[in-house]
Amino acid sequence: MAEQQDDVPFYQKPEWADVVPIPQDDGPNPLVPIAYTREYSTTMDYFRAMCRAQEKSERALDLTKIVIELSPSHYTVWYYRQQLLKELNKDLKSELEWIEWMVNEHPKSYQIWHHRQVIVGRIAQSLFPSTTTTSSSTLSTAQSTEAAFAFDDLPEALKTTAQELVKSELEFIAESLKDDTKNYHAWSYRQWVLAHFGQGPWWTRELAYTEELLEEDVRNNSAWNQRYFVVTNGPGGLTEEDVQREVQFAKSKIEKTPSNESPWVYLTGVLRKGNHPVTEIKEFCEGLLSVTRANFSPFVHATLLDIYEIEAKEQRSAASVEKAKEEAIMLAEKVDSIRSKYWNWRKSQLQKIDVVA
């Protein structure tokens, strides 16, 4: 997509005459060296004297675009290309544009939707000066949650504003994730967009989407996760309301897929952020094991032999060390044989535990 008027080289035209190239330095006696392209190692050679001169010019923003075009990967040059189009005033909105097309050509490249933060991190700075207290140009993307401005003080003008500019990224992302919605580069951007606008309504809506995204595919493990960070992230935080629905939510979802490990985490982690004992799960699982596809599950077995090892702990019950050592013994033996050594360490270690004759 870089901008040619003709097949002519740009390091051919008369408005780079004046640049002298700097070779890249690979010592006297290369071992191994790099087979580049003609085209990228010249293109890098000017790239190099841009930058020992320190350059700040529309031609050393188009070279930047040329090199990433080869090379989407090139952190150097994505700093480079970020401080001129600060020095330059340029219009960040034609920029995400750009970034757009390099994330439909390169989704994996994570330099290009860390690009695509820094670049939203303006606009918003931008948008909301009085605000906006963190710069975004430098964070990484799966950094802390912490909000740039509290969405609730905002005059409704930029609330409105907000809520656009939030809207148009989380729908830029959805589409990216259509095509693989396990691209963790995407799902970390996204994240970062819920978080660094604040506690707005996005929130509510994100939970939806993860819903819908596990009715496509529950074993959607990207969207489990995305879920436990908005319930647990999003505003006022995971209170006890929140515990109950996601309960029995990961619950319905066990039901349908009982060999599914993600809900089975998604289960236990939302109980022990909520501060509730895994213990309270102990009728629903032993509720599983009548259903014939669900007694082979060994996270049904798992969970179950956690739960007996509290109770026999707690309580110093001899029946519930009994109960725990028959799910050591039916993971070992028939639904997880292949860490059967772990299963039998278990079992071996309830040995330990003080009973009550």
The other form holds:
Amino acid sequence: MAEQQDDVPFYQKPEWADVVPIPQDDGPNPLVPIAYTREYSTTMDYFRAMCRAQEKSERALDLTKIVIELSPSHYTVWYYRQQLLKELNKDLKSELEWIEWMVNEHPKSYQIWHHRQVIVGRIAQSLFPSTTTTSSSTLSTAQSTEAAFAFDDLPEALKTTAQELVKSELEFIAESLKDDTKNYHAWSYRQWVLAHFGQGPWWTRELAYTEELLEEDVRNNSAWNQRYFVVTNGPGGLTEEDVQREVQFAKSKIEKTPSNESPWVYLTGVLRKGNHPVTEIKEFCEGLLSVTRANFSPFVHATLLDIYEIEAKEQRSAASVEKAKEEAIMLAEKVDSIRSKYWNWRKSQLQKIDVVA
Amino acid sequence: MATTQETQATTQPSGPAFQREKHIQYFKRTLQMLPEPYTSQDTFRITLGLFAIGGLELLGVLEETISEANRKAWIEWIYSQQRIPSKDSPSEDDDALYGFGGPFSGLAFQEPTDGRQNLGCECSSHTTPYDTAHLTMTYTALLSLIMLGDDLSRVAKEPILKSLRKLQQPNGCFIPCITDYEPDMRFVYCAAAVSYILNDWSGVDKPALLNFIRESQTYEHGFAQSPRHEAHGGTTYCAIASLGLMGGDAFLDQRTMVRQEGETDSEFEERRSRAGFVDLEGTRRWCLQRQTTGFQGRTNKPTDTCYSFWIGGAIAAMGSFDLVNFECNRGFLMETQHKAFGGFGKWVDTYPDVLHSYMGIASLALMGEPGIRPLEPLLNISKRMQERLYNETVFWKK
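Structure of the form predicted together with the partner chain (previous: the form predicted alone):
Up next: the whole complex, starting with the chain shown before.
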């Protein structure tokens, strides 16, 4: 994606002749020196000169791209580039194309994803001028996770624009996720897009998206986390209807893959958020005990241990303590022995429960 | 529940041996010169130095392998990365951020002459934001200075604390510097560690910080990078270690706290609001559940050497390291050692890198491996160096 097609380094071209490069002064005995290439150290010498002069020009903009491609985690070059893009009034759409290319090369770079967020935030500001996220400081603009606008209040034409923008961002992220369905930065940026553009038609689509991903890989914990994000942050929050639907959804996945941790934690998480006691799923868990494959799942037994322990405390029941102990022993000795020390500790805690005989 | 400090490995480990000598050579080579592929981490060079020095310290050979001349020289080099206010600039300079930064700036290395010591590059109001200090560099510089034998007397504390206040966000989180706006849990930890080392929390709004940490606990009970993201081993360590460093009520569980004698209802509620955990037991369980052989960083992800430290360290900070399965954890770590080069890779049959090599040693330190110094999990340094912090550095010693 570099503009130069020939092999001559930029600093040997006449348009750079007036610049006095500034060398890095590492002193006589530096800590952990790195074997830089000549290309890198010279490029950085010129970059230092641009920074010192705080030059705002096309050549400075070109240089930020070269530096970024050599050193994507450099912690000031992105800011410099963002300032230049603004001052030179550059076309942000082509910037988005370059970022897409960079994300493919360096999918795990914090800075690249954040740069996308800054650029998209600026595009949104220019399209929706009454947005609430303007900041008068020199800090990058896309800071707030509050919604940029209220979708329902937008005029029809702007509604279409908003939908297109959000759709293209979500598609960009989905494309990147195809290479690595659990890329933390991609998911983090996805949540920002949804939160920044607020409640709109894309939220119901997002629930379906998590379902698609879980069809492909029911063990994708990032998709489960996203699902939790959608159901608890969507319009109206988590309703009772949502709770029932999600409980059924999680249970159906558990029945398919009972030793898969993700739907178990999701299920108990949704119950808790919806103020339902975990003891509600006792029958479901006990039912799994007679399914051969499920009987070996540590999560069936761990959940039953939790349930029987709660019952023992609430009802002061010695019988429940016994059932809980059996589960702890099953876990320590048979189905989850790597954590035997933990399950044995849980068993010892059961002795302390105050029961009536 | 017993803590791990006194625990020794009681069974003779089977499988590949711990290649202590090879790791020493690996860290020594790192300090001489890092190969070209590390260029992409150039701005974070101080952190690489910390891992190498820290690795040698945990292996018990720091003073033996790093000469006094080098220790002194590297102390000077680190101080030359310090950004301090210039005498000319007004004290309320909006754009300047103080502390330590990357070495790429082109600021002159000031060789000490006539016994005048290197105080660090001056940071006048004309310095550009591109030369800025960075919170991670500040944290790693301070730790490195301590290990190299410096008493921190040249550290400009007040400017650092003032900068911390600028870096804290309304929601309690921290960003590392003005030019890199990434608010997340990693920088919460850096801010907490810096405050602890400087023995001064006036740079941090603690209630806001506590609130951010609490908000970042997910339905899985681990801690995410930011609220609503996925629970993750690295950020769980950062959250828990920050709570531990804050001390006091920060490390109590809101759900299990008990009223103290003579405490009124409202006093108790106020104290509860300062607690860091909504659910300590859930956090511990999530951490323990990450062990498959070594540890994974997130549910259903592969194991990786560094999580034996991030998750192991979090468990140790919660006082429950005795519940970890030592044999499986150690077995995995022995496999990720690189047989030819020394050091550790993230997986089996992977090239070593400086970060994973340090993490491998630190993880073994938590288990009391013979030949490795005991580790203090909250600050991630050896106990010996923690003593040095308390007894020999200017912000702590009596």
